Each structure stands twice: as C-alpha cells, then as structure tokens.
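Read the single chain below, which is given as structure tokens and is the form predicted alone.
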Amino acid sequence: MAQFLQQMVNGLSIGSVYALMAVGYSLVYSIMNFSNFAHGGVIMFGAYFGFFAMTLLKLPFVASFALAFVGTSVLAVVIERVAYKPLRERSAPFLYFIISAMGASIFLENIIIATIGPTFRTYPDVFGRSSISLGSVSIGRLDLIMFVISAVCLTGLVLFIDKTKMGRAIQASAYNMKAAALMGVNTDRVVMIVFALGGLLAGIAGVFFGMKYTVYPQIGNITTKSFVAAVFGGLGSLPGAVLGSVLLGIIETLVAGYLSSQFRDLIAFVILIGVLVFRPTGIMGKTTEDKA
C-alpha cells in the first residue's frame, strides 16, 4: 500500500507538468483546429531561458522563472505571427499549418544545437534533495512545488477563460471563429492571446522539467507525452487535457513501479492507439468534424 501511494504521488507530480504542456496544445487546437507541433520547441527554450538566467545572469529562482515564461510567451507569439498568420490570412488548408509547425519545431531545435551546442546541462540545486515525509510517503520539495505551481497556473487559466471578457471571446472563437468575428470579436487578437498563454505555460513546464531532469535540445520531444495526454482527455477540452495528463502520469509511474521502467514510454503510445480506435474524442472531448 505504501508503494502504491508513493507511485500515486509521483504520478501526480509529473502529471501536473504534462498538464501545463497539454493545455497549450488544447488551447491552440480549440481555436485553430490543428496540433501545434512547434510547442515542444517553445518548452525547450523555456528550459534554456531558466537555466541561463540562473547560471549566467545569476538571477534568483523567482526572477529566472519569470524571465523564462515571459520569454516563451513572446516566442510563441512570434512563431504565430511568422509561421501561422500568413497562412490564416490566405485561408490555407490545415495541412499547411502542420507542415509549418514541424518546420518551426525543427528550426528551434537546430538553432540551439548550432549556437549553444548539444551538451546536456543541469540546473543548480535550488530546493535541495531533502523530502517531506507524510507517514510512509515521501514527497520531494521540487515535486511539491511543481504540483502546487501547476495547480495554481491551471486554476488561474480556468478563471481567466470563464470570468474575463477576453476569456469569453476565446470561448466564442473556439466554438466558431467566423461567427465570433461577425459578432465583433477581434479574432486576430484572440489567436495572439491564446498563443501567449500557451507559451507562458510551456515556459513554466520547461523550467520544471529541466530542473527535474536535464536540459538538452531534444527536451521538447517530451511534448509527445503531452499530445497523448491531450488526445486521451479530449483535444480542445481544457479540463480533458488536465484529466488526461494526470491519468497518464499516474499510469506511467504505476507501470514503471510495478512492471518495468522500460514500459513507461510504451504505455503512452498504447493509450494513444487505444483512444484513437475506441474513443477518438477522448474522455471529455466532443464529436466534431475531422481535424488535423
């Protein structure tokens, strides 16, 4: 029982980071109806922003953390303006958006390799290696901070979407962008805000993932897991993205703990195939027309 509870705690910790990534996917998908594969590159830049802010600029953790998510928020908006806006203005097919997203992802990864190099880097030990014991369950300080900050950010996003004027504009655009534009919603601004929010969450996830593991140019590949989580929960559904991420994190840790860590990545793709075959809309997704 103690081992099971420990695995659940570990799963919630990593699942909360998956949720930050998956929500960024779902936000863009809900507005533009395509999967933004450049999201992984933004997460990778967030990890590097935070690392160099702490090591080169010698900034404290809070300042480095803020610099990282502000930087990735700006980067996400720049990617949208350069790679996607010209396609939107020409009403290009969704396949073009996917090709552009893949090109942006490859560009971001390779510009880091060409300028900084492929060397693995490790964050300074900010929170120490000590853990908090609750009976037979141990919670690492970093894991606890990851979970709390992720929960606060996701709660703030839900409140923003539900309670603000811009949030209602995002909901209207997600339902029907053309109708929202006819009703006076500035859909171009909505798209920019959505990418900024997705980039902000990506920066937070990148810093946490870099602190828990290491920083390297291919760190953005972890977004494959968040994509699986978003599909699992239901693409386009923010609560679904969070639920799918938490469930995926828990399932992965249970598989690694009770079977083998070698099956940890395999189970994610088994889940993806199972969802696509038996419930393409995911747990909380709604039936829609086919989207890329």
The other form holds:
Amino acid sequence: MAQFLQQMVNGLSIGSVYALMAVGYSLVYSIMNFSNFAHGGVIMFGAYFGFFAMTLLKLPFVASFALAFVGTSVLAVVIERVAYKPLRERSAPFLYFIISAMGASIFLENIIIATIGPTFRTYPDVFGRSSISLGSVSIGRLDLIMFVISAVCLTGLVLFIDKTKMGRAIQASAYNMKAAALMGVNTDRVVMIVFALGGLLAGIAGVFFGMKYTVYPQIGNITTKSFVAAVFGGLGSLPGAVLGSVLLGIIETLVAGYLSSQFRDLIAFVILIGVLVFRPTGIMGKTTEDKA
Amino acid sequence: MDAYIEGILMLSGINLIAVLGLSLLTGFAGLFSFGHAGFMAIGAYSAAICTKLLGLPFFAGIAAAAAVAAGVSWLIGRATLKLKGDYFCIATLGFGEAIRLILDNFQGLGGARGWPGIPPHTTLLNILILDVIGVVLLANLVRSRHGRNMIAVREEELAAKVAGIDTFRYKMLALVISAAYAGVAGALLGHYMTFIQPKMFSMVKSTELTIIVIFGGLGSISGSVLGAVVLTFLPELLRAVDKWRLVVYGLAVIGIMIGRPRGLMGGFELTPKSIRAHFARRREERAIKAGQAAEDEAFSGGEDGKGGL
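Switch from the form predicted alone to the form predicted together with the partner chain and give that structure.
Shown next: the complete complex, the earlier chain at its head.
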C-alpha cells in the first residue's frame, strides 16, 4: 500500500508537468484547429534557456525560470508570425499548417544540434536530493515544487480564460473564429496571446523536464506524450488535457513500478490506440468535431 | 561503377520506393504521417525473419514485408481514418515511436544493439526493377478513377463525400499501399546494409521522407523521383556542412509552405508528353506575342497591350 501511494505521488508530479505541455498544445488546437507539432521544440528551448541562464549567466533559480518562460513565450509568438500567419491569412488547408509546424520543429531541434551540440547536460542541483516524508510516503522536493507550480499555473490559466475579457475572446474564437471577428474580437491578437500562453507553459515544462532528467536536443519528443494525453482527455478540451495528463502520468509510473520500466514509454501508445478505438472523443470531449 | 557512387545510387533507389508510397499518401490523398519509418522497420524486420531465420528466397521476404506493413497500417487506419486528420497524425507519431521501442526491447531480434548477419541480397538491379515497378504502378493508380477519387478527398473531403466517394475507403487504400511501399523499402534497406537496428527507423527518418515528398512537390510522382535522387545525393556532396542540413531543410519546408506550397514540381508531371506540350505552349506564346506586337504597331494607342488571360 505504501508503495502504491508512493507511485501515485510520483505519477501526480510528472502528470502535472505533462498537463502544462498538453494544455498549451490544446489551447492552440482549440483556436487554430490544427496540432502544433512545433510545441516540442519550444519546450526544448525552455529547457536550454533555463539551463544557460543558470550556468552561463549564473542567475538565481527564480530569475532563470522567468527568463525561460518569457523566452519561450516570445519564441512561440515568433514561430506563429513566421510559419503560420501567412498560411492563416490565405486560409490554407490544414495539411499546410501541419507541414509548416513540422518544418519549425525540425529547425528548432537542429539549430540547437548545429550550434550547441547534441550533448546531454545536467542542471545544477537547486533543490537538493532531500525529500519530505509524509507518513510512509516521501516526496522529492523537486517533485513537490513541480506539482505546486504546475497547479498554480493551470489555476491561473483557468482564471484568465474564465474571468478576463481576453479570456472570453479566446473562448469565443475557439467556438467560432469568424463570428468572433465579426463581433469585434481582434482574432489576430487572440492567436498571438494563445501562442504566448502556450509558449509560457511550455517554457515552465521545459525547465522542469530539464531539472528532473537532463537537457538534450531531442527532449521535445516528450511532447508526444502530451499529444497522447490531450487525445486521452479529449482533443481541444482544457480540463480534458489536464485530466488526461495526470492519468497518463500515474499510469506510467504504476507501469514502471509494477511491470517494467521499459514498458513505461510504450503504455502511452497502448492508451492512445485504446482511446482511438473505443472512445475517440476522449474522456471529456463531446464529439470529434467539437472544440473547447 | 565506383562502389561509393553505386552505394549512394542504391540508397536513393531505396529511399525512392518509400518516398513514392508517402507521395501517394500525402501528395495525393492529403494525409500526413509521422511514422513511415515505422512501416520501414516492420518491413525490414519481417523480410529479415523470412530470409535469415526461415531461409526463404529474397522475393518472398519482400512480399512478406509489404504484406505485414500493409496489414499493420490497415489496423491503424481502422482506428483513426474515420476521425479528423489530427488523430491520424498523432496515431502515426505514436506508432512510429512504439515500433522502435518494441524492437528495442525485443531481444530475440537483437534488441537495441541491432541485428547483424542479414544476407546481402539487395543489388542495384533489383532496386531498379522495383523502382520501375513502383513508379509504373503508382502512375497508373493516380490516373485511374481511384486516383482521382483520392485527389478529390485531398482537395475537399466534404464535397467528395457528397459526390458519392467513400472517403474512408480511399484514405485507407492510400494508407495501405503507401505502407506496403515503405515495407518494401525497409526490406531492401535491411538486405543492403546486412544489419538493422531500431535506431535506423527513428522519427528523423520519417520526417526526412516527408521532406523529400514536399520538396519534390505534393501530387507529383516525377517530383518525388527527382526529390529522392537529389536529396540523397546532396548530403553526400555537402558532408562538410552536414549538421546544418536539417536546419536548412526545416526553414525550407516552412518557406515552401508559405511561398510555393506545391513544391518543386507540384501538380506537374515530367513525361515525354508534358515536355512536348510545354515546348508547344512556349512556341504558341511566342507566336501570339509576335502577332500582338504586329497588331500593336498597326493600332498604336488602341487597346490594352496585355495578351489574353
């Protein structure tokens, strides 16, 4: 029982970081209606921004963290302006967006390999290896911080979308972009804000992944899991993305703990196929055509 | 022939088969796959099982590779092709990674260390034969009613449906055929290298195949042929700047989508007939221009000098 609880705690912490990625991805999906496969590249840049801020610039953790998510916000908006906006303006087919996203993702990954190199780097140890024990369960400090910050960010995002005018504009655009534009919503700005928000969450996720594991150019591939999590929860639905991510994180740690750690990465795909065959709308989605 | 040049020619011939399949899927049916290297892996391992473990002849291995890859793609298609395009993309992304992970952990076939000792059956001749068969089959397919139906699905799925085209069936057909092509390419690659390793079929391989299709031009078979040959030779010539290759590819892909989404040869086929037609059109245009100049002189200051639309 103690081991099971421990696994749950670990799963919750990794799942909350998946949620940060999946929400950013779902947010863009709900507005633009295509899968932004460049999201992984943005996460990878977040990990590098944070790493170099701490090692080269010798900034304290909080400043590095802020630098990373501001940097990825800007990066995500730049990618949108360069790679998607021209397509958006001439309402190009869905396929072109995906190809452009793939181009951006290849570019981001390989510019790092070409300039910084493919080596693995480890973050300096900020939080130490000590853990906090609660009864029979112990929580690593990094895991706890990851969970708390992710939860705070996701709550903040929900409040932003529910309570602010811009948030309502995002909801309206997700429902129907053209109608929103006719009602006076500046949809171009909505798209920009959505990419900035997605980039911000991606930067945070990137730093956490870099700290938990290592930093390397292919770290963005971890977003495959957030895509799966988003489908699991219901593509385009934000609560669905969070739920799917947390469940995926827990299932993965349970599989790694009780079966074999080699199956950990495979289980995501098994879940994906299961969801697609039996319930393609995911947990929270209504229909496959529905949006957030 | 120089062994080095022959080697590159063989690789571009092998790539071409995989690219042809992907060209059908992306260029003609409008579906985007992130996992075609996975089908190549399935083909490579199935063919190697046939020839190395079961001692079957090479062509049986190739047939098995095509059949197994097609079968697996049918299963994926069943689950995803009735849904929106994104689901298919994500499923192929997951599939490509999953195949690699499964092979990595399957010690019976060498696991992550790879599987050496595959008989070197692949020759330039059998690659060329399969290339020609592949091109002829595909060219006939896309010009048939089925090919036109696929193009209709790509252009406007809803309208195609309304016109009575079974869109699911045609997407599935494109997927299964393209997976079979990828399987054959994998079989050839395995028997050329005589060593296969799951790492050879990573997502980078899948994206490279897609890049070739996009460079060549969506919806052009001759573009794919050109793309496969040029983009296999180019990195060999530019070894010194190899690490910048994918950086440039990434930017170029975005540039193509923004500026010339149909790619190098999009929608245009290089056949003897089209070349003749092109020159005939040029002659005609010149004749019209000459005629117009004469007319302009006759009615100077008259009508707008622009030729008819």
